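Read the single chain below, which is given as C-alpha cells and is the form predicted alone.
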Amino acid sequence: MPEKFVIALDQGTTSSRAILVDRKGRVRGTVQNPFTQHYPQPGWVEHDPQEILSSQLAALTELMVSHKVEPSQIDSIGITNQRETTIIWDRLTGAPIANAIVWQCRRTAPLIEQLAQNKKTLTIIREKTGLIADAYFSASKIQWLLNNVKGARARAEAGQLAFGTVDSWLTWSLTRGAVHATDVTNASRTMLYNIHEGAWDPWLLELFDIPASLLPEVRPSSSHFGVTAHSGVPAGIPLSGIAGDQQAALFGQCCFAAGQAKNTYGTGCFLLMHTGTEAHSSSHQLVTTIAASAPDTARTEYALEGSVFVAGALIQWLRDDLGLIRTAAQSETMANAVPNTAGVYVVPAFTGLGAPHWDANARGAILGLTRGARKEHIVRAALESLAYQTYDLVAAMQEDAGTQLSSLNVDGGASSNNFLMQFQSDILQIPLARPLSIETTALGAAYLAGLQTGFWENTEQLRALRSKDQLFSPTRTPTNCQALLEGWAQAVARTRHQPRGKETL
C-alpha cells in the first residue's frame, strides 16, 4: 500500500511553505516560496493577496511534484499562518478590494491612539479579547479599508464583501469559496472576538463599526475546514487543521496541558504558556490568547504570550552593521573562547523594552565596559541578554499563571545555539528540550489535521513521536545565576534612564 502523508501549508509574513510529513512525525519534504513586500509608505506594510495564494499553491505543487507523491497518497491538509494580517475580498470574484494590510504595519495607530482617550474602552477590550488595544491586531486594520477603500462600507454593509485573516483567505480559495471559516486561535487575534464567550462580540463590532456579515465562521483548530476544488490543485483533499502560527508551534512541541510551555528564538521570541481551561489575565501587560486544541477537547483552552522584541535580530547587527562575527554561527565559538562577559552587559533595547518592563523609551545600551573587555566578551553578553529576556518573560508568565515552569521546549533559528541553550537552561534553573525538528510551527498544524482525519489517534501517540534532538539541564548553581541576574536587572535599569541626545535629521 502506498505511504500516506499530511501536508502542511506554512504561510508566513515573507515566504510560503509547504512540508511533507509522514505518520512518524518526520518532515519528508520542504518547498518555500518567498513573495514581495510593499512598503508604500514609512510605517505601512502589505502583502499582495494573490501573491500570497500563487506562491502557496506553487509551493504545494512542488512538494507532490519534486516527492513523487499522487493525490491519493494526501490523508489531509494543515494551515498555519501569520496571525493578524488582514484581507477582505468579494464574495461573488473572489477579487481582494486592495492588498493584505500586514500585522506589522502601523498605519492605524491613530485610530488605536483614539480609543485610548477613553480608559474604561480599554479595559472592556482588554476584558473581552485578553489583548492589549493596538494597532497590531485586525480590527483597526478591517476599519481602515472600509473607511478607505473607495465603496467598500456600502459593499461590506449589503453582505457583497469577506473578511479573514490570510488562513481564511486560503481556505476560501481553496474551496473555490465554498468556506468561509477560521479557527479560535486566529479569531482570537483579531480584537472582536470574545474569548470568553466564545463567539465574535457585538459591542467591539459596533466598537469598530465593523458588519458582522464580513466575518467568517469560526471552527475550532482541529475540524473539518472543507475539501480542496482550486483549479491546478488535486481535488478532495481534506482540509482539516488551522492555527495561528505561535499557536501552531506551542502544539507542535506537544505543549498539551497547562504548565508546559515553548519559546521560539527567531527574530524575536515567542514565549507561549499553556494554561488549560483558565484564561489568566497578566498583570504584566502579556497576552491572552487562545490555544490550540485536539478535536475532543471539550472546553476551550488557553495560553499566555509574550514577546522579546529583539533576539536574532541582535545577533544579525553584531554580524552585519558592527562586523563583529561573519557568520551567526560564529558567536557560539566566540562565546566559548571566553570564561564570562568580564562584566559587560548588552541590552538590545532598539525598538525600547517589552514585556515586562514596558518602556517605549528605553534604548540599547552595551555595559560594563572596561579596557579589558574584547570582542568575544560582548558576542557573550549579546547571546546572554537573550536568555536574560526569556528569563523576565518567565517570571513574569509563572507569577500570572501561579505555576513554575518544569520545563521549556525551544525552536527557532537561535536555538541551534548550544551556547545559548545551555545558558538559558542555567538562568531558568529548568531543562531545555529542543526537538530534532526545528518545523515545530508545520508539525503543529500537520499534527491538528491529522488528528482530525485519524491520521494520527491522539495526543499521547504524537508524544510518543516527539524526538528530543537534546536536553539541556542546569549546570550552575542557585546562587550564581541569582549574582547574573541581579547584573542584568541593574542594566534594564540603566537603559531606562539613558540621558537623550538631541536627534539630527
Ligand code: ADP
Second form
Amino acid sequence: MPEKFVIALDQGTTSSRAILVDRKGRVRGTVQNPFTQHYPQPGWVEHDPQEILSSQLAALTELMVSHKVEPSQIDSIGITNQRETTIIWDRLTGAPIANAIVWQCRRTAPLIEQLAQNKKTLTIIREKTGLIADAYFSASKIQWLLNNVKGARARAEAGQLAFGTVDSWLTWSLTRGAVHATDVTNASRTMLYNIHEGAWDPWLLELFDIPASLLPEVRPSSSHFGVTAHSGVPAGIPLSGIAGDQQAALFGQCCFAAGQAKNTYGTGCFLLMHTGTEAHSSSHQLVTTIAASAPDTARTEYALEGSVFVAGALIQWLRDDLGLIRTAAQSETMANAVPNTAGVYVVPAFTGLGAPHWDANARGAILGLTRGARKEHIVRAALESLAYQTYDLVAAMQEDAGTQLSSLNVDGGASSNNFLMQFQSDILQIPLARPLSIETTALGAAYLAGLQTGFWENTEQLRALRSKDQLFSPTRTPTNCQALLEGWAQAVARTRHQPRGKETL
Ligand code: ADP
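Alt. form predicted together with the ligand, vs. the form predicted alone above:
Every chain and every other molecule in the complex is listed next, the one we just looked at coming first.
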C-alpha cells in the first residue's frame, strides 16, 4: 500500500506554503512561495486574491511533484490562514471585486474611531464578539469595500457577491464555487460573529451595514467542507480542516483542553490559552476567541488571546540597526557569555506598551546602564525582555481565566533560542515544552483535516505523537526570579507616558 499523507495549506501574510504530513505527524516536505505585498497608500496593505490562490496552488503542485506524491496518496487537505484579511468576489464569475484588504491595513481606522464615540457600542461589540473594536478585524474592511468599490453595494444587496476570509476564498476556489463556507475560528475574527450564540449577529450586520447574503456558512473547524474540483489540483480530495493560524497552532500544539496554552515567538508573540467551553472575558483587554475543536466536540470551545507587539523584531533590530549581532542565533551565544545583564533592562515599547499595560504613548528604553555595560549585557537584556513581556501576558491571562498554567508550549522562530527558553521557564517557574517540529500551525491544520477523515483516530493518538519534546524546567529560585521581575516592573514603569520628542511637533 502506498503511504498516505495529509497536506496542510498554510496561507500566511507573506507566503503561501504547502506541507506534507505523514501518519506519525512528521513534516515530510515543505514548499513555500512568497507573493506580492501591495502598499497603495501609507498605512494600506493589500494582496491580490488571484495571486494568493495561484501561489498556494503552485506550492501544492510543487510539493506533490518534488516528493513524488500521487493524488491517491492524499488523504485530505487542511487549510490554515492569515486571519481577518477580507476578500469579496462575484458569485457567478469568481472574480474578486478588489484586492484583499490585509489585516494590517489601517484604512478603516476612522470608521472605528467614529464607532468608538459611543462607548456602549464598544461594550456590545466586546460582549458579542469577544473582540476589542479595531480596524484589524474584517467588519470595517467589508463595509469599506461595499462603500468604495463602484456598484459593490447594489451587487451585494442583489445577492451577487460573496465575502470570505482567506480560508473561505481558498475553499470556494478549490471547490470551484460549490462551497461558500468558513470555520468557527475564522468567523470569530470578523467582528460580525456572536461567539456565544454561534451565529452571524444581525445587530452587528446592521451596525456595519453588511447584507447577510454576503456571508459564508460557518462550520466546525474539523468537518467535511467539500472536495477539490479546481483544474489546478487533483480532483476529489476532501477539504476537511480549517482554522485561522493562531488557533491552528494551538491545536497543533495539542492544547485540546482548558488550561493548556501555547506561545509563538515570531516577529511578535502570540499567546493563546484554551479555556474549555467557557468564554472568559478579560479585564486586561485580551480578546476572547473560538478555539478549533476535534470532530464531534459537543460544545463550542474558547481561548483567551494576547500578543506582544515586539519580540523577534527586537532581535532583528539588534542585528540590522544596531549591528550588535550578525545573526539572530548569535544572540544566544552572546547572552550566555555573561552571567546576567548587570542590571540592564531593555523595554521594547517601539509602538507603545500592549497588554496588560496598554500605553500607546510609551516608547522603548534601555535602562540601568553603567560604564561596565557591554554589548553582551544589552543583547541578553533584549532576549530577557521577550520572556518578561510573555510573563506579563501570562499573568494577566491567568487572572482572567482563574487558572494557573502548569506548563507552556512554545514555537515560532525565536523559540529555537535555548537561552531564551530556559530564562522563560525560570521567570514563569513552570516547564516549557518545545516540540521537535515547530511547524505547529501547519500540523494543526493537518490534524483537523485528518481527524475528520479518520486518518488519525482521536486527540490521544495525536498527543502520543508528541513524545520527543524538548523540555525546559525552572532552575532559578523563586526569590531570584522575584527580584528580576521587580526590576522589570520598574523599568516598564519608567517607560510609561514618555513626553513626545520634537520630531512630532
Ligand atoms: P514570523 O512568522 O513572525 O515572521 P518566525 O516565526 O519566522 O516569525 O520567527 C522569526 C523571528 O524570530 C525573527 O524576528 C527573528 O529575529 C527571531 N529569531 C529567529 N531565530 C532566533 C534566535 N535563535 N534567537 C532569537 N530570535 C530569533
